[in-house]
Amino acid sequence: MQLGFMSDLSSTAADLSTVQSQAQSLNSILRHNWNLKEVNALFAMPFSDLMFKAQTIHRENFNPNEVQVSTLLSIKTGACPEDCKYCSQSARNKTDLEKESLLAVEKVLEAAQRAKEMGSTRFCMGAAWRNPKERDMPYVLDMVKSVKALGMETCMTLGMLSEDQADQLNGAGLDYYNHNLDTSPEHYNQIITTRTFQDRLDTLTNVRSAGMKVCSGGIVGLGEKAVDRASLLIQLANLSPQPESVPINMLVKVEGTPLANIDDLESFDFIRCIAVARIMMPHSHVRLSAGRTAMNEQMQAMCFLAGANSIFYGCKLLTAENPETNQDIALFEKLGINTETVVGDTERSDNIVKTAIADQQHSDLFYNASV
């Protein structure tokens, strides 16, 4: 009898293990058919349950104690003709932003070298354009090639791209192209009117067709409703393939923009957005992006627990304040987080990062602006 009982227990344990394994596999299946009802249900989960689900999925797909680190440089600042209501770089908004012309390739390379020494594995270059002009493309392509030669991953955000421009960037070796959807299709016209939501989707199609990886996310805290945050994530998750990188930005309010005095987003709503993004896009890097200066260490830690595994190093994000690099290193040490390395990069180690970030003599290259 005892042997039979033990055998039954063993069989039951094996069945339970199989079910758990199958459940874990189902958690990480990529889907491109999310609907509003089920995404709203995710947002409505009890907070602890949502965090547990997001962290479980995160651990199935990533090292939970590694964060990918990028640096963002503004290569051309201000005078953008678009009317984005959140942006200090729009020529239509009355901000105190100092306009800058396109940086020389040598300046960009200097900034990229410095970023690598500080521990960044990806160098992102942003220009305040509606779309790049043909006269600018040779300089932009040289920037990509030069940064790529340093052994870093490259990313650019230059506005809308034609098929030909996307092909040129891919030919130069660009790894990622960033083009955010910003907000839901339903809320979009309340924020931007000078380009359509479909324009953004068309650029992402051109990027993907050219062979580059996609970096695309959005901004929360734009006065949108909770259903708009769900709708934005549906648009991103239902792209096929899903974006490899998904930046979730919290609005950085800038004087002189129409959204300067909008109510702050509740912190838990932002963390929920990170968690739901992780659940819906299990294989993507979810970037804790603009707005981190308004977050204390505890909130950032909750975002990492919810599945965020990418940040920007450096004191500036285009024109938005960003935590100093040494503050991020200190937080990483408190949380036991390591920086993610690029495959094949054997030079970089945590010791190099810690010693290299001590002085940031060239921070003038990174413009103070808002994303």
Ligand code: SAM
Given for the second form:
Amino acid sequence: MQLGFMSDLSSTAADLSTVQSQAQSLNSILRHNWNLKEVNALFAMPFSDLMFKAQTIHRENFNPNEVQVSTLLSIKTGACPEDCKYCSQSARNKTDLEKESLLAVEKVLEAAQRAKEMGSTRFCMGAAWRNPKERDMPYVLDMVKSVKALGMETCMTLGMLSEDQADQLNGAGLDYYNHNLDTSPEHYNQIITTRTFQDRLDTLTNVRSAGMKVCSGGIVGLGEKAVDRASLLIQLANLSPQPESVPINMLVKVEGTPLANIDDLESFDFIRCIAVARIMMPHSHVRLSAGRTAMNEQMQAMCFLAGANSIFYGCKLLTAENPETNQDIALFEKLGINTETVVGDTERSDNIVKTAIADQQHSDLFYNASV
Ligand code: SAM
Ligand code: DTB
Ligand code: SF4
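Could you present the same protein in the form predicted together with the ligand, rather than the form predicted alone shown above?
Everything in the complex follows now, all chains and molecules, and the chain you saw is the first one.
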């Protein structure tokens, strides 16, 4: 009788664990057919319920106490022909920015080495281009190969890419290509008119077909409506496969841009956006991206709770300020967060970097890059 009771109990426990694991896989299921009604409903959930759902999904897929850290470098700054209304680098915006030609590979490598020493695992190189010109390609390919040789993951964001350019970057070993959708298709024309939303999707297709990982997200706080944030996330989540990395940028308001004086986005709306991105893209790294200097530690902690598990690390983004590294280290310590590691061959990397720097010793620091 007792045995029977025990065996009933153990079969109940087995059933429970099956139900739990089914519930778990249902929670984390990857879907590419999200619709506005259900995403609006996620945004409308009571805050605590939304955070609980996002954190549950986060824990099913990631170590909740690990954050991936990437460092950014602007390899070509300003004088961009595009008209992105948020951007310090658009030639149409009258900002104080000093423009710079494409950096020499040696300079890029030095910055990557510093980033690596700081504990960054991915080095992201950004250029203020509509798209790279053919004459730029040998330089950027060289940058990819050299940074990769350090044992770091590489990422670039150079604007639109043709199929051939995407293949070349993939051939050089580029791991990730960042190209953001920026905002919803419905709000898009308020923000950029010099390239279409479809152009952006086409670049993402070229990146994916070439075999690279996709980093794509957007900006919030551009004066969009709540429904635009839902619509942007639908565009991202319904990509198949979903982007491996999803940067959610809070607008950095830059003097001289048309959005310099726009109203701040309510903090909870930003956190909700991270949580909904986590729920819709359970396997992606969601990056708490630009705008952290305007957030206090508590807000950033809420973003990690909502499922953000990547940040830009280092005191500068492309042109804007980012928190100082010692502030980030202190925050991670307070929260018990560790950084994700990438295993590489350090000795080999050190030799390659020394040779590459020696090779470059006599080259100019800048060359006359395309705008
Ligand atoms: N020129 C390339 C392009 O636009 O594709 C690459 C560099 S661009 C600066 C990369 C992304 O940074 C933009 O798509 C946008 O999402 C983000 N970004 C630029 N300026 C920003 C700002 N002021 N605040 C927040 N995000 C910004
Ligand atoms: C992304 O989504 N955010 C980064 C990166 N991709 C290239 C850029 C943020 C730029 C912030 C404003 C600036 O530094 O000029
Ligand atoms: Fe800025 Fe990139 Fe737009 Fe140029 S294309 S204005 S760099 S966001």
